[in-house]
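Next comes just one chain, in structure tokens: the form predicted on its own.
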Amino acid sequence: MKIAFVGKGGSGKTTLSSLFIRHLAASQVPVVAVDADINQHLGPALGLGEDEAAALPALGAHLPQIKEYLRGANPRIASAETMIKTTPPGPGSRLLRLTGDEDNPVYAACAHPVALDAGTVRLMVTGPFNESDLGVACYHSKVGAVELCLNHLVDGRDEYLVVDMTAGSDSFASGMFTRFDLTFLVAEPTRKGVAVYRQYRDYARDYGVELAVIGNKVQGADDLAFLRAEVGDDLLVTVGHSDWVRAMEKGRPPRFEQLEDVNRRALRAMHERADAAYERRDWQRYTQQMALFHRKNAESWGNSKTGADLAAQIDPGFVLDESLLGTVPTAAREESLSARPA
């Protein structure tokens, strides 16, 4: 399952994503967490010290190695240098899994185990926007590594990838917003909070993006009524003040089992909604959307940058789906994929 957390800056999306990750770990669900926000706060929210979080290996710094690994023996990709963030997989590509694939070079280089009191998760980060980027790069060049990995990920039920996305409408600067089974939008009971919801809803509508709203910082009946009036049936649960969260933000979280019952119920409801989204998964549409955004990026900048016709990387007969999961060793899987008809 691939889950995104979005919302305006300061809405509490990183806090809510970290709580959901802790809940999944406590439920003995395998979790890979990704911090794809320009403000890299997910590590500390999961209990890492500031220095430890800052030292995490960045996906963006390993992009050449990631491209080379994912390219595999795909005959449509002449070199790793011609791969861009939207390059889709095809016969011969190496695919990522969430379980049973922990030793692949992508995870070995970039996935950091984080021990929680309720279990262990693997954390990957895009890396911060630093001084060397000022004036010469945009943050989405770093997020591109996450999008490329998502395009090559085959995941199944009862295993989770949870991505803390960049704030606000910046999430729409790439096709990554279509890469998830369910998107949790964290909204405060304010005009700005629901404005981000409307914008996200309207942008995502044409792409079949499934959206559920988590009302945060809800302090009473008036806040709840406001969200219900503005968000309607998309409102899934609400979260109010939490002494547990306040202690976590001070770096002194109690054991997760001590989280307030009302908030534990909210997390269970989110888990149930995410599991239900699995039944509506459409791999055909998912693969078609990959091709759509790859063509857009190829035409707007990719072809000129690489000097190649990147649309030719799309194999029209290839569908990424769970039939590729299996237990086949990587080398054999690549041979099998290469033998599939184009």
Ligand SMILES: Nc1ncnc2c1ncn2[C@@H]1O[C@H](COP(=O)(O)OP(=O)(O)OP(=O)(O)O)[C@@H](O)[C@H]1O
The other form holds:
Amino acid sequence: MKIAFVGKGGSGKTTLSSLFIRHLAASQVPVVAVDADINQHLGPALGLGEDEAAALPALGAHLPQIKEYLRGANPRIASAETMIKTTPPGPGSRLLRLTGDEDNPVYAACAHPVALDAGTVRLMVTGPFNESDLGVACYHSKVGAVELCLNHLVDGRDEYLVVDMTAGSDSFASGMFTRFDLTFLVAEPTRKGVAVYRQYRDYARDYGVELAVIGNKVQGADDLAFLRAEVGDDLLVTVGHSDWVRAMEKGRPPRFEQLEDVNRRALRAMHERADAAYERRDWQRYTQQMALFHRKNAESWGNSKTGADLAAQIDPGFVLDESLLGTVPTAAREESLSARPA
Ligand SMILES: Nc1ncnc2c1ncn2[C@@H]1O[C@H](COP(=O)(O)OP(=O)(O)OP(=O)(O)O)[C@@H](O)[C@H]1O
Ligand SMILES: [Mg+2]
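Having seen the form predicted on its own, please provide the structure of the form predicted in complex with this ligand.
Below is the entire complex, every chain and molecule, led by the chain shown above.
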């Protein structure tokens, strides 16, 4: 299943996504972690050194190969150049999975194994943004690589993709914010923190996006009462100041089982909430929203940029779901097919 962490800058998105990833790894379930935030900090939060994190292969830098791979033999997509971030899969496209697909070229190029105390997760990063990226095509294309992968991903229960995102307007311009079974909105008990929540909630409501608020840096009854009043039933759990997190920030991470009990309970509640959200997944709606955002992007810039009618890339009869896994070629299947004697 797919889970996003969003929230105001500095609210604790990276901290809480990294704790959730560690919790999932400790629960022995497969995890792919994706850093799609402007500030690329997920690697260090998972214990990588700054140099190691900076050297991670970036999705943004591999966009042409990713497009070429995912396009596969889809006759509606004439070339990788006409593939934009919202181009949906169709018959002939290659799909991604979270498990059993580790050797495909997208993961081989961009998924980096990170060993945690309790297991190994795979980390993918969009790549660092710099000043000149912001607000221009380069920035969109970096996050766009994640959107493209999400739209070609067929994931199941008990396997997790966790994305550390920004709450910025970019995720609303594209369809990114509709791509998750559950979105955790991290909010500090401040006016700015809940303002971001309200903005997100309003978009989320229009598209049936499931949202749960994690109160962070909550100290005492007054903070809790403020969040309850502002967020109501969307408030799932709160997290206080964590000495474990502070020790990690100092470069001395204790073993994960030493995380404070109250925070471990919060992580378990988040895990249960995510599993419950998965049960409500609707592939049909998921595929329709892909088409909707693709049409929007095609009309507003894609058609003129590529010189093609991008809406024609949508196969109206296609629904992304698990039943496709046997029929759409993955790298492994293709190899076994081509290895077969004629
Ligand atoms: N519960 C917590 N206990 C202790 N420190 C925390 C906690 N939550 C966040 N922090 C600290 O607050 C700072 C900001 O957190 P973090 O980097 O996770 O926020 P962010 O939302 O990802 O920020 P950005 O928008 O810059 O990506 C970090 O130094 C982090 O260690
Ligand atoms: Mg962050």
